[in-house]
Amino acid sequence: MAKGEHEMVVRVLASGLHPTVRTRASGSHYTGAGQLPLVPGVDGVGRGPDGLLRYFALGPTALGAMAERTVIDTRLSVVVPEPADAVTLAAAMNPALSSWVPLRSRVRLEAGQGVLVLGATGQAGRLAVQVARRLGAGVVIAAGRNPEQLARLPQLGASALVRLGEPDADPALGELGAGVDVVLDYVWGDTAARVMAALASHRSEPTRPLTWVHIGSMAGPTAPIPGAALRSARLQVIGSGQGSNSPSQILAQLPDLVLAIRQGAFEVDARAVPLPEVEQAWLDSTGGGQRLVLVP
């Protein structure tokens, strides 16, 4: 039962599998303590008694979204104008968030600047392409190693596909970056130290500014950042996650993007799976590909 002034006790429409949700629950995310009894699941779509459709997220609690129902914090929640498609939301939310958030409160992309992807055949890194595409990049260049899902991405907004692993990778990032703006990285380790020399050693204008905004870390968690990189180009690294953006400036982007999938503006990947199968969804690592979402 809700006891706090902001709490309601709402009924799970829908609550997407992902991979912040494992490493919490396993300890090994940076905002989870991976204790014993959890309830998994960091957002969802629900109804609570006033009728009303939200869109909520959690912070760091045993009582999470992958259950009949749950409890919120009203101010951590959107209400989500009728009608909407709960499993959609709930498996774009949390991805496309991890661009939206920066893109508009931390960098502020302006119309026609360029964008990088790094890991952009991930699920976020999909949704990353078409963000920066909706939020007004001119150029995005999509940079990942499934070569099947690279090759989908011109239709969702790329400019230019690089597949990472491949002996010219890093050359032609370099080249095909030299005037980019923002990097929104998802893979970081060894990968991205490659990339970022490669940037700077090519940049057009070396005074230019370049935003690297670290979101994920596939390949790593640490990377060696060249000096050289840092000195010969006008480069920052800052990191998009809970902790670099405060509640207030990741609240204050929810009911912008739940207007923009709700509009169909992006192409979301997923499939539901009714609750009793959860632990065969949560030992489903990939989902063929889609988001996963929970569902009654």
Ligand SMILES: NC(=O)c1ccc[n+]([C@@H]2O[C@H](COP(=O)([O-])OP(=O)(O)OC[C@H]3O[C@@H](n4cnc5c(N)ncnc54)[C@H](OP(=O)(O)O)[C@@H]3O)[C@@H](O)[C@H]2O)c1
Given for the second form:
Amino acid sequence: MAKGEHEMVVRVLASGLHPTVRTRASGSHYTGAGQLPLVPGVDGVGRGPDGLLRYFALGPTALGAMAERTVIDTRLSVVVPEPADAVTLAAAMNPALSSWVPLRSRVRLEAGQGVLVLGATGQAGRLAVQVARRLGAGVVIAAGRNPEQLARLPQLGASALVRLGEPDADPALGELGAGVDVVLDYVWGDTAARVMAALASHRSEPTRPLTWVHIGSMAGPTAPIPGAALRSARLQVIGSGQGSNSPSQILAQLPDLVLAIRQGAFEVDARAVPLPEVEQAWLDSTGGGQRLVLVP
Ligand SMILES: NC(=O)c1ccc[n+]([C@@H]2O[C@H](COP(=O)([O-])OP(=O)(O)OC[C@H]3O[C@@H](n4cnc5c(N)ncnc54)[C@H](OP(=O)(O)O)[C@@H]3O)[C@@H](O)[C@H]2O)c1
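Give me the form predicted in complex with the named molecule now, not the form predicted alone.
Everything in the complex follows now, all chains and molecules, and the chain you saw is the first one.
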């Protein structure tokens, strides 16, 4: 039952099975509640007793969104104008926020600037290509491993593609990225360190600011950043997540992103799965292909 002034019990309509849902449940995410038993689910779309449709995010709670009902903090929610597709919103908000928030509130991308998306073949990376374009990027270089997903990216806004894992990937990124202003990095690990070194050694103007935004750690939790990269280029490494972005910084970005997704601004790959099939959905490894969305 809802207790606090800002708490509300909502009927959940859709909740995405994001990587963060899995890592919070396994106890390895830095925002985890550290409690068991745990109902997983970090965000979703639901309807409250006031009849309004809301996108909501959940703090570190053991009462997650993968349920018929959950308790939300209305301050972490935004009312969604209807009609709206709950499954698409639940699939897209978490991965899209990963680029939308830093590009709008941390880096403040300027029209015409260049962006490199490192790890562009997952849900968040594919949305990052589209978000960067929508926010005015002049050039978006997309780097990722999966060749089929990579090949889809030009139609979503990528100007150039680099296949990670190929022997010439690092020098190719160095050359293509010589003039980029922002890197959105979902990969981290050794890959990020190598690409950082390649970019730093190819800068068209070494003093041109380059902001490297660490967002995800798909290739490893640590990256051996070469000191020479920091000395030879005006490289600034920042992280974007809960903590480095304040709650108010994130919340301020929700309404515009909800509207953009609702208007169909982005291609979103989502598959609705009935909540009783959660066990199989949890075991399914979909990679970056489709975002599974639990529907009670
Ligand atoms: N900080 C934030 O605000 C925020 C928000 C949302 C998500 N994230 C993080 O962003 C990351 C991606 O999330 P997502 O929703 O896009 O997940 P996703 O849809 O599951 O995609 C993950 C992709 O990572 C790629 N990958 C895995 N291991 C890799 C490696 N060793 N080298 C290069 N690429 C690798 C895979 O691409 P291939 O198929 O090409 O191998 C996979 O498709 C996760 O770490 C997530 O926690 C952060």
